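The form predicted alone is given below as one chain in structure tokens.
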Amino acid sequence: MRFKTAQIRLVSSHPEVYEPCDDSFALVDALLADRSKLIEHKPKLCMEVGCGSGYVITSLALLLGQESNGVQYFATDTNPYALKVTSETLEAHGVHAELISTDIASGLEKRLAGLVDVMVVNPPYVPTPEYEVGREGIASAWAGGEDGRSVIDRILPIADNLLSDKGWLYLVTLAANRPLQICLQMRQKGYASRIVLQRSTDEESLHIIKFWRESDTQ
């Protein structure tokens, strides 16, 4: 049987690895929710930055299904148990993605520039001191920085390098992170955006917000 996404008994764990919790079902989600028009999209590459449990990148390629085939999908963390806990989470669903240990996408830039058509990102986005951000194990799945945008400022500008001219991307961000000023600056990049999903929790306040270049009419 093919599951639409990935089976939470199904996904692998580490106790040095983040499990799938709100923010991935958010972002699951918001893929669900665009999957008519994401296999309509025809990616031919796709990528998960940072793939942890490997819940995400694995609910990617389930979710495009039969359609997808022939589509190569990579995921990258710097975690080496999120890469053991992701090929294992893969291969339980009968999907394969290349995963390659490196910070973002270090060393792929040359390789995969203008390639990505479908790039998905639950960045570290809780706010922390700065001295947190970087930090091995599991702490690097979420420290964040000031205002929780260390990281995702880090990643915004190689997401644009990697991406198609017809390359969608898909980011978790909390309020604190303040998301409408992340839509301005990717703006000047010539994207333009959309909230797919916003689900409040107990604890945060989660959006997932889709970027595509304004040259590509969806």
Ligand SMILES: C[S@@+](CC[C@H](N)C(=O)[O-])C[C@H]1O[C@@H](n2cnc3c(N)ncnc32)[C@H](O)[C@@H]1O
Given for the second form:
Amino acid sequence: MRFKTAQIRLVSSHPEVYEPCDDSFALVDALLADRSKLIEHKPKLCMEVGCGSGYVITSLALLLGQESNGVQYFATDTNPYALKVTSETLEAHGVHAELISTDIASGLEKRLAGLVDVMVVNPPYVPTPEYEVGREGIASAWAGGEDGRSVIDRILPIADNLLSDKGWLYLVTLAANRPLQICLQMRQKGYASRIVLQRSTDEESLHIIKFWRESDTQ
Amino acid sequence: MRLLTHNMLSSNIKGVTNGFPLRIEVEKVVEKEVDLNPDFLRSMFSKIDWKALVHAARSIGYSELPDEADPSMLDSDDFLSRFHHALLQLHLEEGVLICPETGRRFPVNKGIPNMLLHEDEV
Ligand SMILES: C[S@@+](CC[C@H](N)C(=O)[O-])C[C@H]1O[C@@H](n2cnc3c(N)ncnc32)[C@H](O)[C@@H]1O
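Since the one above is the form predicted alone, can you give the form predicted together with the named molecule too?
Full assembly next; the chain just shown is listed first.
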């Protein structure tokens, strides 16, 4: 049986916005693989950092439902065009997410702390020279600095702060990001982890890792 | 932008200690009907800063929320439907969010608040 995710032909685009790619599909496939657990999890607030085209947050909203199911979605990006494209993609699928133009979750960290039940992140993870990170335009969609870890390493403590006690984080990483080292680092903050999906393409080896607080038995 | 989001946003400028709630300057508000989920409202109630919600709703033209609220009111359908309307059905489509401490203005265009900072504000 196939479940509903965002349809590529309904995903909007812009020359400056990252188009759904192998990494985006891998993340959505990981969410699909976890679908029944996600539904049982009954999240109230879900969030995506770096929503790009909106393909992932739209798929999550289709997977878990909207207001009638008591779920709300937030999505952020630093690229204003990405938010415009995301809002078009959401609308084309008849779903809604609250969009905020911001760096990771800046502005939300105080009040949203401990409230996010599901967080999904497909970060800029490609190893690049440090000066390429966070520049304007499309390069900021992939440029990840040394080991591709610059943005990831800034996101992890913020995710820790935002996640609720039962919160789950799904993170896309590349082998070059040293995913095991990320898991160890999160372990020190009290998180267990599992590789939900591993996929090698011609160019890259992707791992989608799920994190949850160890105190919370799944 | 829903008032739920307004209730979760603070001024993120470096050095600001009292960045919540952001004041609202309205250009355009739209209403979009969505299903009411009582469980969602009941569980969000304790997370919402009620005073900020009342003020925000008033500043965008909705004054049907009681000044004070306590959890016992969550049994009332009338209260739930007002809370639902304020939290989820009213959208600030165009306007400005203003930092209560510095007066820094964060524009909201097409319902999307822009919280990106200039280099000297980070
Ligand atoms: C690899 S793309 C993923 C896009 C989309 N989520 C997907 O899976 O197709 C990474 C996205 O993160 C955004 N981004 C980069 N740095 C960011 C930051 N510091 N805060 C928020 N978003 C960021 C980029 O603009 C880009 O849209």
